[in-house]
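As structure tokens, one chain now follows by itself in the form predicted on its own.
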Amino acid sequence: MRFLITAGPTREPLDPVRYLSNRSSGRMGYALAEAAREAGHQVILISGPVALPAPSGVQTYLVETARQMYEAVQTHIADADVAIFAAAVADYRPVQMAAQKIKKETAALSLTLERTEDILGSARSVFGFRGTLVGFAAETENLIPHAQEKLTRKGCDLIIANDVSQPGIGFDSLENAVTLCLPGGQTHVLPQQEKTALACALLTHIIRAAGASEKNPPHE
């Protein structure tokens, strides 16, 4: 099959030297790309800024902002059978980027932010993607209710949820533990393990979901 995978954070510039971002390392998305490639699938990886080498045998596109990632996904998603959105895309960006470095001249500084593009939410409604859609939900509370709501609202076949408030897993870690949320309220827990091993386990479930979605294509 043909996989499209997003990975890493995005950076939303405040001025020429500062940006808004998050702690995503990109390791989970990159591990999924490598697992899919090793299983014999074609892989397109769209990556935000990370300190990881591009996976061998994977067609990799590097982006920085949420808008750039949105445009790259829009360009390539039509070629995919499975789309996995593992990137931690910034939810907000500054309305205006300062042309010069912002100086420390006042006791407080206020920023006006606007919503970034909803990449996962656009997959069905804007891009017209009809394949298997997989999202991630990084939460700090109410993990399963938030993930199940996201699954329904964004038209996913599978949401991979993880509690990033737990020490030793998630962002900045070599390990993760996740709960798979499927339509109908079904869940499946994958215990803490290295992200490379977890990626292989996730790929098995994603391919299974792909088989199910072929039998039950998403509705308009």
The other form holds:
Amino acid sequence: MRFLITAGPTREPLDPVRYLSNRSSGRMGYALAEAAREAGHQVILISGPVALPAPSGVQTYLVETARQMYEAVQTHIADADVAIFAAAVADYRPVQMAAQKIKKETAALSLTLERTEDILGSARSVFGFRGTLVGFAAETENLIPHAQEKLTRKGCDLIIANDVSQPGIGFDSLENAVTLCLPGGQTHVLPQQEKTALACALLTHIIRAAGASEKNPPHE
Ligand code: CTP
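One more: the block was the form predicted on its own; return the form predicted together with cytidine-5'-triphosphate.
Next comes the full complex, and the chain you just saw is listed first.
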């Protein structure tokens, strides 16, 4: 199968030397890309700025901003059977990037931010993607209800929910623990383990979901 995977954070520039971003390391998305390639699948990885080497045998596109990630996904998603959105995309960006470095001239500084493109939310509605759609939900409270709501709202076949309030897992960690949320309210817990091991377990569930969504294609 052909996989498209997003990974890492995005950076939203404020001025030539500053940006808004988050603590995503990209490890979960990169581990998924490697697991899929090792299982013999074709993989396109669209990655924000991370400190990881590009996985061998994976077609990797590096981007910085949410808008660039949106455009890269738009270009490549039609070729995919399975799309996994593991990137921690910034939800807001500064309305304007200052042309020059912002000087500390005032006691306080307010930034005006605008929403970025919702890439996962555009997969079905804008890009017309009909393959298996997998999203992540990083939550600090009400993990399962929030994840189930995202599953429905973004038209996903599977949401991988992780509780980012727990120390030692999730953002910028080597390990993760997740709960899979499926349409119909079923859930499945994958306990804390290294992201590389977790990626292999997730791939099995994602391929199972791909089989199920082939039987029940979206919008039919
Ligand atoms: N996502 C995306 N584009 C965005 C924001 C999020 O593609 N602009 C994707 C992420 O890659 C992830 C999923 O959407 O797969 C959930 O992201 P999250 O930020 O947790 O959820 P939001 O829908 O942004 O909801 P909220 O901020 O209310 O938690």
